[in-house]
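Next up is one chain by itself, shown in structure tokens, the form predicted alone.
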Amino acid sequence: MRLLKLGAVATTAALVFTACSSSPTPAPSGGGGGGGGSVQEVKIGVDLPLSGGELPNGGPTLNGVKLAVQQISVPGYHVTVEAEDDAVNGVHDPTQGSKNISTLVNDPAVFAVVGPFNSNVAQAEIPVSNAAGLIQCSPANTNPGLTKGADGAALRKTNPTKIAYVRVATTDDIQGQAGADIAYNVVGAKTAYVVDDTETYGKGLADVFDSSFKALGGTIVAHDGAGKNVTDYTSLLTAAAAKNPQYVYFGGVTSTGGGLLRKQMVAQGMGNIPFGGGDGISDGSAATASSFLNLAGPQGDLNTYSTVAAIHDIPNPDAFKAAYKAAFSTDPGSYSASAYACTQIFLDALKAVGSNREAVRAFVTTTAHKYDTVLGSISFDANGDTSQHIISYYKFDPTTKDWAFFKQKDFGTAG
């Protein structure tokens, strides 16, 4: 496990944000914490995969934590970042991640936790952070029964009526929608073969599309699925080549097979084919050693498209970019800005009621409340989904070597 802590600094570079009554205020030089009287230590706890094949999606968003921390002051506090790795030999692993939000939830001066990346983690942390009262917030989960209906109900039996867990990330029952948006009306395919690595996440994304290609007049020419441990795809892309599909998508992340199903599709002679998949492979460029693109190798990265549920076009991209490389050194990753939105939020309720768990777990899940964040104006509904529902189209840029931004759609209140 990789224990990562960071003090409330001040960057060399200042965000701009529309101003608001609820907002905390950038922070002065020299970070967090009032001017006179004592200071409270406290801390954000954050759990994302941080290590081999799942770092380019969990480094990313972690720095987001960490520079809404640096730029952030709340009166009164010292806000630190207390970060765990849930990644196990490179993958994410639901079991480490319960351990990590055990970890957190016996630290008491843990008040709010951002993430998890993934969701099958999140179906393992969430009765636990709903049994103690800490409030999470994910940048990045999208499975809809997490939150909604009866899945999501089973995963707060402790405290039902007690919301403990918002995202800022819209769900899979749009995103999976937006994917076959892409491969219907953008690539024009009217068949499209469909690979899921049979993991909360990746199922649940392909089910979806799957059902939402029909819906737009295509053909599902096969869907099957393949575990993250599964290393040779040769078998189902030779039956999948003889039915001569339009399209290929793929539902899962980069390290349970996306950049690999796709070199292979290569290798087979079905480079050819547009491929798509969520953001579990929209995971950096191609000089990004463990990337999709990386791993899917100079033809496989042609003629690929990915989905981010999450706005493109935040209010102030060009502060916010430039803040975060001159922290980091590098440009944001697809959900470094969600990743702030989350921290932001949770300042937002440190400053209006104190760091009390449940104080900050109700004043963060209040639905009347409207937060001012990068992302833009965000609420929270009754079972803590985001009121953006919003997909951003992404498609393999072969001048740049990565994941070039086309165009974003509000599906409004779908799913």
Given for the second form:
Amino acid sequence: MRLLKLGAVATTAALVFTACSSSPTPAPSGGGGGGGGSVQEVKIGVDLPLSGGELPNGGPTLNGVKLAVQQISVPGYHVTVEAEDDAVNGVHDPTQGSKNISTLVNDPAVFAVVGPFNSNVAQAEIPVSNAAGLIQCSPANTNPGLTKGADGAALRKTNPTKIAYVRVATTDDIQGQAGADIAYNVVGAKTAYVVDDTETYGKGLADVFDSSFKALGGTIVAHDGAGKNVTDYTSLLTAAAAKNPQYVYFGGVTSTGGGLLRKQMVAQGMGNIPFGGGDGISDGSAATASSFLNLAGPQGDLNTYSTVAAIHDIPNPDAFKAAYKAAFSTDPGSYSASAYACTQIFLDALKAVGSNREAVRAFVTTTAHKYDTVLGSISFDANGDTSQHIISYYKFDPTTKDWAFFKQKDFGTAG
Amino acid sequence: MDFGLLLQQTINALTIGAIYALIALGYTMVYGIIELINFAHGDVFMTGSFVTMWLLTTLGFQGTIKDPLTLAGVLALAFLVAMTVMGAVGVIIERFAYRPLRNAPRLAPLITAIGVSFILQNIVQSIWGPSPVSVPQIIDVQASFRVGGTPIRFLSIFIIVLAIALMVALQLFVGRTRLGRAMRSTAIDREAAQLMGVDINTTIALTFFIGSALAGAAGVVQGLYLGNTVFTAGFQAGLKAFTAAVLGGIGNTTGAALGGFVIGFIEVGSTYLGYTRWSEAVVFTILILVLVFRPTGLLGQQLAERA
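The block above covers the form predicted alone; next, return the form predicted together with its partner chain.
So here's everything in the complex, that chain up top.
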């Protein structure tokens, strides 16, 4: 069982014939499940930020799951999506995330969970899903400590050998390298100023940027931490401007200050200095309310770069885009395809071993399995991390007022 | 030491301090007259910033206004609207949430104040959503003049001068007018003031109006300065401003203004020294030290004779 051809064929076919928008019809009976035509109701749980400022992240990601469930039928099963929102007052919340994962664990129909989106939410969820043996696949988590090393082991100490968390996004140790690659090689900056939001994701990303930029030969003029309560970056930027950085890097997400920082740079006469960040600021065009580009404002978003810890040039982009557009009337988000891939993997497992949670978990985390997904061929290593180490590079396009993809780079076996 | 940088950071500290000071005045005035810590005051400020955002976007302004006359007109309108609306909101809050409890145990209005704070937050959240929103920065944020080669922004100078002007106007009003005298006498002894013919209800309502109008002005200033607001902004700023009021000596308007600027300097100073993460810890450590060694604050409570 090297390559799950069946799933691949079904997927490609489904992608070509765009999804019908009517309610999902029960899967045809009499398939691989055998039996006299009874259809079992099962659910894929979803935990994402689905309200407020982070809806531009969570919404298109949830749609990726819905699209996969619409398109791929598993004989003998009727799959529905059970979505939970982990945003509280518009900001992703680890406590809410752990409540949500408990809700999903307690629903016997849920056989697998797609999510979460944010690394600090994953930190709160992994111990719960690990103890329950319910497999989780995150389309977007990038913090290395969630899976790797002592930090990763500490999160799954209830069942150390039973990995219950995998991800199709690659990690920040690679995304941070990519950020430094943009600053040093694409922009040509030799000095950089770094700000992080002191959170799990933001600080982790900024620290890797910091060390990678130095490794490339650059100089970090200062590295400051400013939590999400900071709204006035003026004094930080005044101090930084005096050191004449050629690049500013932000480790964090829009809701913890990214857009505000970029906007206030303009007031300090730093509007022309190129600015970069990770996937946390890649959250939609300037027309999207509360997105990074929207808050950064008309002058603040020139010369701005971001990365996404996922492949951009997916093997069959037009089919995916068309199918997505037919179903939801908009273009896919940065992590829609990743969520689709997570769902594909779960549906492959459902097809192969049925809906028993432990069987699905064991199947998905078997390192020898390769999945032919919408992102390309993926397998998971012993920690549950994806074999695909590709980062996509984006730059702000002043004409479309949106992020424009310009390059993707495979960091191969690094990290 | 780089003189230019020091000068710029001093201006930054004065600017943010001016915003804290404007909010702190409302805390201290209300405490002075009815000994209530009005925890909803920070949210009055936050609502003021949303009213400004709403006004400017409704009028169709997106960014900088170039024409000086138009700019002056729109600024005057923004301050007028935000201060009047927030002043009225303050009076309404006093009338319905605090007046019925004026003779109740002190804890009761305190809890009510926390409730009002949540009500304001939830109203704003339901109208404008939970995420940060952009406020049109109608004053050019980059326009500056140079002092010995160091750029100083007009916006900062405008904010500092405006805040000081409002504070001076408040001092003159409280110190030199009949209504101001009524406020002072009510603060010193409510019953005696009443016996002397002061209308207590009107006087207290007036205090709320002025304090809330100043918070509304701070809301306009915050929008112009940061270009952004969020429904939780009142909590942070309110806490800092309340600290400023206590630091300066609660009940003392000069003290509140001084306290605001002191906190601005502490915040910017900790950033200047590279301890941004610690700025809040430093602010509250200094507050604790001041309260231990000078329990009545830096300038002392003006109402000491009452205790």
